[in-house]
Amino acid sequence: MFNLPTANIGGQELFVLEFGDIVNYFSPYTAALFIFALIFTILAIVSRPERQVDIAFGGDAYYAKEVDPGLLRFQRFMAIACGLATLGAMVSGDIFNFTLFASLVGITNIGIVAAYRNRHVLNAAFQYGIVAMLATVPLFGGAAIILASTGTLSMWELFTDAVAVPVIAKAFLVIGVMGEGMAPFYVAKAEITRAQGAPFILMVHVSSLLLFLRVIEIVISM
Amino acid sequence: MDMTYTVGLSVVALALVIGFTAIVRERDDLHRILLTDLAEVVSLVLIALVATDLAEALILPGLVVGISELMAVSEVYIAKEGLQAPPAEPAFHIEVMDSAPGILALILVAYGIVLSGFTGGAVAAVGAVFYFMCRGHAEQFELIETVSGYAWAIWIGSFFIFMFLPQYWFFAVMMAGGAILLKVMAKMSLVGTMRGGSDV
């Protein structure tokens, strides 16, 4: 019953699982990044997150920083939320839906980062937040083009080749997923990177790539 | 495409010009937040611009979205800037606050009940609201977070029905209505709490 229009890119699909008339898709490109999702997913579920050593410069002291426990609770739901977002942004069979998890694995970096009390920790996340609000305009504003323009956001009768899906949407897309997952903002999440609890941080950088692995596969797709 | 659709997207990218500018422009944290909430405004636009059902149905998460990206960025705000309310006392209080919000909310949610659905959800809150606004609230709100989540699970669960078991239809729709009263009631109870307070 269904055949991806495009098996050049993504390759053959290999499951199918549909809701309604929103069709998630596995294909072997979609599926590598999916387990590559659930590895990261799993790991930050079992994982006993690391203490965070600061040595003081010019001698052998150093300070090991506590972690409340409280905190990494909150850290670590987050940080599973974020890899749950990114499954379900590596599947998606639909341009809307995938907005919307992309949106969601922003919501949730800013969320695995801004529960430090660390002056610059709180800075970065709070500049990190405006860009990804302000990256929701070109990731709607994106689908709803293409919306405007082809009538339809599923990306089966997207990838044909009968459908001409207009650059400037392509564009507002990439963009708005950059803006979400920060993948090439690299400069401002390093003061991200000195919040404590190393597998929970490492989620924001693998959700941003994997995001950005998926958009490139939808936008040459389409 | 539509000659209309052409001349609304224009002034969409005027009005996201304007105000990434000021964006570009502004040096206030606070204000920026603002501007930010307006250039979502924006996006909420584009996609109207499309105006059709679909489009009506994208509106509503790409609105809970940005509202949920505003309160995250305005809680690291408030955490970077070390802000804190400072302790309320109730603006006023009369006798009848004591007496009538017990009765008052129990007859109006329970009509509230009877109508069901959206209506109904919003009957049903302000007898909530009244109720948390002359009362504390401070013990109140867990049980309202446990009942939206509730909801919540009863509305996805008759979308599977919606989607899986589609001959139980009328069923569905009576768990989504009671599920959506549920909450609707909770979220605009939320109003009824923000005076500020401990746990708000």
Second form
Amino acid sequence: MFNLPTANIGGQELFVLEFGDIVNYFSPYTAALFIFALIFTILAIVSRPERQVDIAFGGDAYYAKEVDPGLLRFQRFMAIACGLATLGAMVSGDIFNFTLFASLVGITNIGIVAAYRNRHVLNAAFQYGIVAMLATVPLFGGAAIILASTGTLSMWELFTDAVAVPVIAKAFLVIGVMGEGMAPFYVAKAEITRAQGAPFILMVHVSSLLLFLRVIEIVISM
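Based on the form predicted together with the partner chain presented above, generate the structure block for the form predicted alone.
Chain only, nothing else included.
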């Protein structure tokens, strides 16, 4: 029933995983991205950033940091949710589910950033939130154009030579994903590094990078 074209840039399909109407597939490319996302999601689950120290350069001294456990609990939840959304986006078999997971990654990234009670960080979260909300317009607009012009959102159909996807739809998808967390827009998130510890910033950057790699594979394959 599901057979990706062998000319697909992500490689030949390995197996399909169905959840009702949601159909995911693993190829060498998507499996590699999935494994990376899974590793960092597990790290977000098992890490204990409540015990942070600063090492003094050039000596044996170190300084213990005071970190609010309640704040980190919320950030850990958002980081895990971000990881799960990234896992879904990496193996999604249709454009609509991919855009849903991409927008969820943007929302959870805002949550990770906005958890800090720091004026500069909260300002950055506000700016990043505006960019992420605006980015949903081209993101879902690209999916709508694909559906209107081809009659399908299934990647098994869109990756064949028989279906021509408009260039504007591909451009909208890329712009939408960039707005959800990629450079140059994610410069607003750099403010989070001013916050004490910033232990979950890694998940923010990893999810953004993996999303971008996935959308590039989709756009080239269509």
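Rigid core here is just the name for the largest C-alpha set that superposes within 1.5 Å across the two forms. Residue numbers count along the first chain shown, from 1. It should be emphasised that the depicted structure is a prediction, and the values quoted were computed from it without experimental measurement.
- Superposed on the core, the two forms barely differ at Leu209: its CA moves less than 2 Å between these two forms.
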